[in-house]
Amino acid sequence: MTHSQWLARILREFNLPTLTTAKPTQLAAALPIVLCTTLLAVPTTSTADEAIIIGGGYALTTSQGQIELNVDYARQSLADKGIPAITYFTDGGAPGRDVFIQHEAPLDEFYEPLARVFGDPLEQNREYKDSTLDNIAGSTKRDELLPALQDILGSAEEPLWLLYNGHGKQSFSTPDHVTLELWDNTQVTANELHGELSSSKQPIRYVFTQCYSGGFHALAYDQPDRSLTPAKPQRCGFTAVSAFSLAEGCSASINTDDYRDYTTHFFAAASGFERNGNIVVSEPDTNDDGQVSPREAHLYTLLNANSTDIARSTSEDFLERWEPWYLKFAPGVKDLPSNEYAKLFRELAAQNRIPLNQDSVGIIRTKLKSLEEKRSNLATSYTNKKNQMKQTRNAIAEPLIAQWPALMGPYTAGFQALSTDGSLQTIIESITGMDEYATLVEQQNALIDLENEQLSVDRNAANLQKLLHLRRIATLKQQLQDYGSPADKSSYDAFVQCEEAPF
């Protein structure tokens, strides 16, 4: 554990959240203690060597600025565990635009109109600009990409992390063909990256936080389908989401308050601070042994991250492949075994309100369905606002276009003549006197407030099925005591004691 964290836990002791709001009698009390415990800590040896960070975008359009504040994140959160990083991001670092950023600010007064009729509202305060990400190795082209993974892993020795921050797109034949989004629209499928990674002789725990990314713990496995034996040497790591969800964590925005993806969370357990600064809502090191291990990390984010996402580890994915057919028919469990996932079953339920008893499973699916019928109608209410929106941009433009066809070409020659000539003055005008403007700008901020409703929706249903989720996982862990194979319970030993390791 880092003085830091050793700090954090005194200040949780004597409730102060940070140390500027401490009171000096407070800091008093604690500073012995702090003085004591920063004495007898020993500064743990990372069980990693280096670690190997890949991100950003496919393309400059899909390159947000939370990928890239993300893998800083990721790279300082591991460099402060003594574990340096080799960043391979977008383009490598070549002078040109790879990265966008929405700024939170007011639409420009003169340009609002035109953007509002004609072009995308949000695009005024959209910043498209070369990274600031120093010391990348690389650029993430698939081509560049892999031989310069196999210089590594092949002259490697000690164990390494890998790391993912960016797009993945879904497989329609075999999870394992999810694949990663690299730049200038390449790829790579979670089996092609299996057979790259067959040339390490070290062991390799990885962080992916893509949508699907659950398709890449194929990699933990000596075969990338539907294998149950563990892969040699060890591999094992968390995903943000399954093999077949989209993952949250891909805004423009540069306000990481609002970030409530993986890589947030996670970071921030190992660390013990959140992004702002904040200690952690809960102690992450559950066993109270004065670090906090990757496991404990994940467990932590399964807990407390209020998204979209259901994270999987490797060791909860080996207890879904385990699982046997019969067991899917065998009669419910009324009550939960003694494990961690019922441990944080049961928290979450609170956190939700869902009273522990045995109808707990069939209120969380009433309260699943009625977010359901909830999300059906705001995609419904956003469709005909979208259409009703389409059809005032539509009234507004077709008169003025009429007049000046230079409009539909905001990017051409004939567009900027309309800005010298006065014309755009003159167009702007009629516009915003137009009656259907004022419908326009209401219907248009109506679905901004529907999205919100809709992503709102979403986490709450999330939360919901991850109690479900962990509440199988609490039953899927037994039932491997109770009916796996030796060879079995070895092999799912092996991986969590692999995810437990220091970092």
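Throughout, rigid core stands for the largest set of C-alpha atoms superposing within 1.5 Å between the two forms. Residue numbers count along the first chain shown, from 1. These figures come from a predicted structure and were not determined experimentally. First, how it differs from the form predicted in complex with the partner chain.
- A displacement of 2 angstroms or greater separates the C-alpha positions of A417 between these two forms, with the rigid core held in common.
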Given for the second form:
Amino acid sequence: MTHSQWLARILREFNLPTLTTAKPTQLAAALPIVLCTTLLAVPTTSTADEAIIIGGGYALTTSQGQIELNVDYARQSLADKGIPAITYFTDGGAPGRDVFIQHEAPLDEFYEPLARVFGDPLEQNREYKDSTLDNIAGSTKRDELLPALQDILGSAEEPLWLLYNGHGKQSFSTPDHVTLELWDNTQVTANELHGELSSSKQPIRYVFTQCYSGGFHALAYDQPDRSLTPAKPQRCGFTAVSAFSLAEGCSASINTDDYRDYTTHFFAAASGFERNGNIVVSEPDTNDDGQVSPREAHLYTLLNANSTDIARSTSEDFLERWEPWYLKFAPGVKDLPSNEYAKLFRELAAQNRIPLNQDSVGIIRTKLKSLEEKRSNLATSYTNKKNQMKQTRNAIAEPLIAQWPALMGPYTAGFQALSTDGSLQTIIESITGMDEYATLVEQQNALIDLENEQLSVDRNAANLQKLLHLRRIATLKQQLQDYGSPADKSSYDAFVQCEEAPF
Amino acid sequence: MRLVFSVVLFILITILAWPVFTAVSFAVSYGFDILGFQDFLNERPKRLWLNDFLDGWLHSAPFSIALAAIAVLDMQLLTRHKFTYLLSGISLPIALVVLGMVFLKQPNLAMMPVLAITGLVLWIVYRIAELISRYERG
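Previous: the form predicted alone; requested now: the form predicted in complex with the partner chain:
What follows is the whole complex; the chain from before opens it.
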């Protein structure tokens, strides 16, 4: 356990949300204990000596600033645990822009009316920049990354962590063909990565946070497709979503409150602190052994992440793979079994005000149905408002185009001339002087509000769906004990042990 | 004619046992607020669900064939006399309940009522087929 974790625990004991918000009397009471415990605490040695972090988008327009910040945060969290990371990020630190940030307000308000009428209003808030991450080992381009990985895997003498923070694409064949979308529009499938990892003689644990990341649980098995036998040496890990779901967390915003990525919660639990410096909202160390294991960090994330992600660990993926044909279409159990997933179900149900009785599933279904209706209404409303906005935009644009036809071709010499002869200034003044412009701004802002509202509904629905998922995993874990073969139970236990091993 | 009906009954029960089981399972879990596969239909592509359904059909074939054999035996033994005719087909729900009692390890699993209802639905299928056969024979 690191000093910061000790500090976090002690502060929690004294109910201090953060050092900055604590009352002086509370701090005075806590200080002697903090000092004594911090001096006495001996940080434990890590079992993993090295981490490989792969991050960034596959092109400038998909390389959101949040990915860069997530990579930095993960790297810092691992460093705090004594785990150095080798980082591969976008173009490998080559000069040139490889990240974009979405600001709250336009960078240059002068052109805003033009962007609102003729282009994408959000484009005005976008800043393209060169990544500021230091110590980048190389690019994530497939041809450069795979040989580099081979070198590291072949020479590694300690267990490894493999972290990916970027984008992924779905597989329309088997789940092990989902991809990592790498720099310069290159790709690696889970199946291919499985082959690459086979050269490693060390156990590997992984965290994948991209869309369809669940397909990368294929890495944990000896055969990537449908096998139940664990790979040797052992591999296990955590993914933000299943092999069939989009992940949240690709926002380009740099506002820390917008972070809903799996890494954010996972490493917050592991370190004891949220990224904004607040102490984590609940105790992740559920077995009170004084340290937070990766599995505990994952369970903490399942409980506390209010996002559209329904994360999965390898052991949970194993339970879903194992589920035999005669249970797959059978009804579950009315009563909750007794295990950690049932406990999570209870806690999450309480958070979502779902009564814990025989009707819980029915109530969740009713709420889900109501959210689906709300989502559908919002989608209809969004389409209608978008059509109205387009009409307003046309009403503004048509007279302007009639007067300045060069506006239709923004990448032409005619358009350039508008800029140099001062016509652009006149056009912008004409736009802002129209009555319809105020309406357009209002309509475009309303569309953004509707998008946020849709996201909020999606998050609420994901929380309810997560409850059903947890209940299913709780039941599956019990069913494995009842119906599983000794080999299946042993494989499951091996995955759980791998997830529980300390950082 | 009786032989033809036996063959038809055998094929009907063999084919219908698994689809009836999944349909009853759906209805029971929905009606009694129990977690069921329908709660996760949106989590995976429909083609994978279809694969799983077909896989279940294939795996359940030995049980379905055994059940169909019981149905034919039941028909041969019980439809010959007026009194036993009233009870003909009862072996289907009984056989499925016995199957549940032998194989199920979780006492609170809602499978028992699902198996019993599946047996009752197959019983209805049996009786309809038997009535049609009786009508055909005049």
